[in-house]
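Take a look at this single chain in structure tokens; it is the form predicted on its own.
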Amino acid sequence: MITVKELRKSFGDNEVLRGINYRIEKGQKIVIVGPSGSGKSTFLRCLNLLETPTGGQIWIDGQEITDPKTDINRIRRKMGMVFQHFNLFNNLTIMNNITLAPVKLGIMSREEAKEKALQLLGRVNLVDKADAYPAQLSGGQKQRIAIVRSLAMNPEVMLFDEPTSALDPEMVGEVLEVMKELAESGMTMICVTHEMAFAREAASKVIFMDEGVIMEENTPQAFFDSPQCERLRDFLSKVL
């Protein structure tokens, strides 16, 4: 579903991604872990061109999105993105936050979008917050709404960029629960996270990135129980 070839990204003289090659199949749950500054979030943001790669190619569903002729906005409709800091519109109700994009882009009528929003709010137990504003919600509730807002576009892939790192510890669980349910439903997911228990439980593959390269990749069991490279062993000894 997603093919990445020789992906490079530099910010000035700082080379953050150094020639990444990777393939993601439909329905896979890829969890990316690694130390801060290893290029994890930059890699994720390149997948929908929120960051423009310095070199290399990315294909999504057979279409090369790094080709300047590609309509990236059309591709982005297939990709939901959930950020660390929610990025909700503070002046809109929760219902309007969720229905804005599908209606504006002509994907659904207002009624259809509203019906879909209520159904999704039911999935995350927040139907009672439809008329509330973001400022009235806890961090965990905001992040669950951010996930719902992405799902309202019927994406084929969901990208999560450290979705729990801005949350209080007791709110992390409620967001991870929604993500686990999403994983079980067969959604293709790519998630940058520090939550090792989530990686162990929900991932098809876990990737370890450091210094702009993929150093190791394996099934969760092999990744955590028998890491191959010294750098990963060192990393796991500090975070587990």
The other form holds:
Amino acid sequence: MITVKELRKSFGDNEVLRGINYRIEKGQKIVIVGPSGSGKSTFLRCLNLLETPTGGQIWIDGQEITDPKTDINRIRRKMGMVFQHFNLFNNLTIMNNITLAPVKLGIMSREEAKEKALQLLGRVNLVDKADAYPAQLSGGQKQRIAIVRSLAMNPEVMLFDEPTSALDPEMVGEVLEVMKELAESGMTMICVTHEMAFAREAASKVIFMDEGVIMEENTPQAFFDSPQCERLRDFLSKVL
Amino acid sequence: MAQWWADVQMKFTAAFITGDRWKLYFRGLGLTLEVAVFAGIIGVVIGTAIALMKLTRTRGGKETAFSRIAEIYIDVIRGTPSVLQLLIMWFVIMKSSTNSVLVASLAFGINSGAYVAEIIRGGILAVDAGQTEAGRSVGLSSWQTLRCIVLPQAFKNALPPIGNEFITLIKETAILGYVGLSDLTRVANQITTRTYEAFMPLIGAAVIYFVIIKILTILLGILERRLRKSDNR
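Let's compare: the form predicted on its own is above, so bring in the form predicted together with the partner chain.
Time for the whole complex; same chain goes first.
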């Protein structure tokens, strides 16, 4: 579903991604871990071109998105993204946060979008917040809404960029719960996180990134129980 | 004491009552506000356009022709006195026009636009980049993201300084006398020369400006609170 070939990204003289090759199949849950500065967020952000790669190619459903002629807005409709800092639209109510894109892009009528939003809000137990503004919600509630906002577009893949890193500890669970449910429903997911328990439980593959490359990739069990490279063993000893 | 009071009454009558002079002040105020409001609207429209132009960048992050034009515009307008801009607009650029309010509003609007542009640019830059990223990530185009998400928040950020700019604009129209228009300040000045008495007309005009701007300040406060509704916790 997603193929990445020799992906490179530099910020000025700083080469953050030094040639990433990877293939993600439909329905897979990929969890990316690694020390800070390893390029994992940049890799994720390249997948929907929030960062423009400086080299290499990315194909999504056979379409090369790194080709300048590709209409990236159309590709992004089927790729949801959840950010570390939620990024809910501060000027809009929760309902309008969710319905804005489907209605503006002509995918649903206002009524359809509202109905869909209420159904999704029900899934995360936040129907009563439909008319609230983002500033009135807790971090955990905001992040659940952010997930719902992405789901409203019926995406084929969901990208998570450290979705629990900015949350108070007692709110991490409610967000991971939603993500686990989403994983069980068969959604293709790519998730950068420090939640090792989530990786072990929900991932189909875990990737270890360091210094801009994929150092190791394995099933969660093998990844955590018998890490191959020294850097990963060192990393796991610090985080587990 | 009685002599002093009679003197005050006489001066007051001469400044405001004789020949229905109070009507002149209000006619002057009418012109002041007319030019200020039209110029304010022109200023916000031009300011928004110039701010967006100044923020355009090439894919490589370099300046564009648009951003250069915007910079030159702001430099020229801020670098020359507004009285001169008004005179140039009046006697050079639009000297054949007979619509004096239009010409004056354009001159002040073009002037105000340069200041409003910087205010709105600041308002846009103050909106978190994550808002734009979130908009783009759900598939909205850069224009849709700007219009539905960034600009509403930018205007909210910019409202206090825009209100300030509009207040400055109202008072700046006091130079309209330079091109022979009878705004509030010129009316007061004319009455001074007619009655040989400066205190009442000038203080009277000052009080009228003050009251108008006080009312405006209160209205802006209400608008600001209403726009801040989404920030309430």
